[in-house]
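Read the single chain below, which is given as structure tokens and is the form predicted alone.
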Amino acid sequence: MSHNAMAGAATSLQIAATALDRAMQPWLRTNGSGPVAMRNVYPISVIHSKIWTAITIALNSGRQKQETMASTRTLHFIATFSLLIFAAAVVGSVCSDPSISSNIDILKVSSPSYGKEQDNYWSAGCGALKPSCILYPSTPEQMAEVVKVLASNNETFAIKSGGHNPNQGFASVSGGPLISTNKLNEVTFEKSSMTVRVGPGNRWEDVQKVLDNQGVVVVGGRIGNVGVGGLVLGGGMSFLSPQYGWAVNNVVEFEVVLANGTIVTASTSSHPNLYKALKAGGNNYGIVTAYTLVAHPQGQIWGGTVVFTADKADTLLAALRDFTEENPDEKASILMTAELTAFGAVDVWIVFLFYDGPTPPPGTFDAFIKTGPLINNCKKRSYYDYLSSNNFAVVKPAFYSLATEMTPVPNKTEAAEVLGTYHRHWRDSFEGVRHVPGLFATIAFIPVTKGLARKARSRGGDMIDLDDSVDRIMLEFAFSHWLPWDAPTMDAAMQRLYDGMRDLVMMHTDNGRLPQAYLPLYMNGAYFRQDYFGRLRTVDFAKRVRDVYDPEGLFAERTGGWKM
């Protein structure tokens, strides 16, 4: 190549470096100097348009100083270019920072452990997201380093623990790091106290196959693959919840990393506002890098999954509403589902069934087990082997959506219309999609009845902040599917699905089939575009505590989940 187009290739680069400046000198003078990785400062969007600006203005000049000749063209674009690819790679990720502990695992992109990370996701469009590393803190001072930094840049983030929230950029992110709490799986039962210290990188089936050797549980996950840490700050419902109230009403401490890097106990005696809006509050506060929970002493249970055809639908709504409002034993707890595939291959409702000891009292499930199963599996066993047995509900590697609705009970007179009005429903926006490839669509009605609530109270309350001026039943919507071009009819789906539910709750409420009654969501089912805090009556509380240990929002605005 010529002289001149060398040097026309230099003046090009001159040109486009010295526009890229001036565009990014705004943000610097509003967040500090010096070097910052741009897709760390802009969402990504805005960086596209202003690396193009710069390579059109490179451009330009080229044709300015007519420089015609196609080799010289090409060069200055490819050296232009490439000049705004490094600037886009310098310091300022928490990836490369050097403040970062050299004993933190680092996975790069290149890493052959990369894309096993990604995968360990329920849903795989989480996955196909890619992070620009992935950080490993095994201690709570790592991840307050891993913090400072993120509180020094402007990059998004997230934290990851079992990786089962299938709302992308919650637990996922594309372009920033990701740091997964997978190292800090500390399982620690505690005798005197009646403690379990349990690191949130653990999964329910790891915890439990800890403490079924010392005869105790704690309030977890119905589904052993269920990562600790997204489903405790979410509340946590359990088969024991009948008993105990939500997963997070049995944490005695929460060990968190603040915003600005500091290391707090929340308890009722530490920083007890937090302690509070942790619980159920999701992840607008810091990062929870272990949590105390009660526990309980535990022997052998009784339990499994029992399958139904179709056509049994309304004998098993009655039994449902039935077990929700009239069950005298805590000890009972049931999840009823109905499932459908593409193009209606497998139309079957399966319940599993919960007894916390050897043997359930006679009449306790007979409702259901007198309908006729197909399939009942239903035996003594321990808790962590029945944890570990609903594994079969995780469905991998399919694109996969959940959101929620909350219901109250009908009484019996009026139960057939309106549980079966939210059964066809089901049914009817499965229907418009069951052209699918891959489909698998679930609806699960979870009996939250008033002694659930009366426990929650008794042990602290939350956020949640249940009456028991009424039992209630919630309602879970799961789609999956192959294909990730299928993802916008899916949306559009299941937007319909949870607001068309919605709306026929409000119908039977305005027309004297339901009593009126506080209806929050369960932030662990809900859709990314459903207003979880909207639906809380504790939500002032919850921006208040998050004014005070989140002033600059670094939770708020940098990293995914529901906000207020």
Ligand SMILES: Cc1cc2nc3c(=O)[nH]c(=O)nc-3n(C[C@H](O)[C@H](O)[C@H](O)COP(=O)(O)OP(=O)(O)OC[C@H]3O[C@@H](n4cnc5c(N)ncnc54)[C@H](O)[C@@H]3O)c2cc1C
Second form
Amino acid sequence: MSHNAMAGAATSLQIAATALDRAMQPWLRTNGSGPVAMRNVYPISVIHSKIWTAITIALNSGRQKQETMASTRTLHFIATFSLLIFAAAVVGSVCSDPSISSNIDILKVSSPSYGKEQDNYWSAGCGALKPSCILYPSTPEQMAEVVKVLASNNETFAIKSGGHNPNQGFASVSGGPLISTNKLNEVTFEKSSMTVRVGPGNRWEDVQKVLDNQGVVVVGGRIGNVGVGGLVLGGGMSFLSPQYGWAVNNVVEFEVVLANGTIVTASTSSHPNLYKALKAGGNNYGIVTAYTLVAHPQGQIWGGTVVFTADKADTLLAALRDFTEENPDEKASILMTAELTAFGAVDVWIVFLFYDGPTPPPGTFDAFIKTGPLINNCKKRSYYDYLSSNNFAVVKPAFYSLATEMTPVPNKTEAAEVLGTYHRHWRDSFEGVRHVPGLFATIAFIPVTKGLARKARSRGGDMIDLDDSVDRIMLEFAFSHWLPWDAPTMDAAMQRLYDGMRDLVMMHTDNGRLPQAYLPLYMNGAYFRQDYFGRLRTVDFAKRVRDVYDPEGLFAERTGGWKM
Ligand SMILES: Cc1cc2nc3c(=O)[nH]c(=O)nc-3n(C[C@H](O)[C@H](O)[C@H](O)COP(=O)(O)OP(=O)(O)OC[C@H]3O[C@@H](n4cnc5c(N)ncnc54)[C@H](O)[C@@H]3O)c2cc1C
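Form predicted in complex with the named molecule structure, per the form predicted alone context:
The next block holds the full complex; its first chain is the one shown before.
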């Protein structure tokens, strides 16, 4: 090998090494504060120093033994080795990374159980995405191992709990690893502290099945099949929310694996900003491996569903308004929905009624029950029984989309006009797509009372940060369809539906029919195109905390969800 060739090879190697060095800088930064300083850089920095040592040896060896075949081969070997290591460091997959311990179950695409896990989404659109593998960490330490490898490569990934979020890419992923929390399924009640430690791998019915026997309840989902992980991080509307606030106001501690792979406890006394930001902050701050929730004493409840024909709309909307503003009993809770399918095969109202006690005081739900339901299955039962019986609302398989809006409650005089326009707009949106096979449309009206806002604040507040200046009604819209190629049509229909609803709220506010109010979107009902954080007045705080705990953007840029 000539001097020139040798110098050229050395220069190329230097350039490659410099590029390698630059590419590794984000991982090598250790002189910051907070999480950056805590970053575990061991594997990458070791690789890096080994490459530099090899390069130095090669260059020295080259200088001493110019023109020898051995040095040429050494250089080729080192260059190739460097590139391979570089490629592995940057794009290596957590699915096959040797540093992932063999105790972590990993499903490959070829595994028979892979398909089963993919069927385990509410929306078929999420199940249709094909992750490169599915990992099942069963301890926080195993989760930390996974996160450390992710932090050292560039894979897109997803974190999945119950899989009920229908937005593609939020708890589902195509071509990257899916981290299932299934095996983090602890439910441990501690009587002395009246708390329950709950893993994100549970569904609400799993949790309540254990707790019913202990005479306690946690503030969680209203339908048993929904997952713990996503519901809590999105706020969590419960039948118990009028009494205790959002589910997330009842979290005493989060156990979290941060972007740098450290495991921390977030509570009022440990990482308090992280604790607050996680409350309706979604998956932006880390992977929660356990929630310590307040346990509330629980006996028999009264509840069920009442079904009405479509012609009862006006009476039911009036009853909804009055209940939201006037019901004095925080043990009483409702969720009112209207359901429509093509050709009017189904055109009904379904109202979920709940009372936290064996019998509601006379008059509590009269405005609904006296409207003359087709079906009324309300009765005294256990909390678990009610949650699991509500699973009838989880209909599969279909492609689903979900969106939301928030409105102040109109006064009695304006109620028929205001709520009527919302209801008509929803029906009109349905008409525009009624030809779509498998179409099922739902609108839910959910009271979000001043009382709930007060409870949320008195229990430490959250990112939603509701005030008690007005009573509100949360509106949620769901569409389903059967065929994947109808997705663009349904996407456009959903945008028209929620944009139109927002326009109506604004119009009624401008006309003085509704009071001015802070109207955040509710994360757990939001469509992927809706700007959840943009509607929060806490967004600056959310960003500041994100920058401290995820400075490299692992969760901000590499996994789906609402981002700031
Ligand atoms: C039939 C039905 C009923 C519903 N009922 C209610 C209700 O009563 N009250 C209510 O508030 N909402 C309700 N929802 C909305 C529901 O809360 C959201 O869809 C929520 O995201 C579902 O949680 P999951 O764990 O099943 O979701 P997943 O789809 O598994 O996850 C949702 C999001 O949370 C993230 N995530 C999940 N676990 C973790 C974790 N451990 N760490 C970090 N990020 C995580 C995921 O990455 C994803 O972005 C309902 C939805 C459906 C479909």
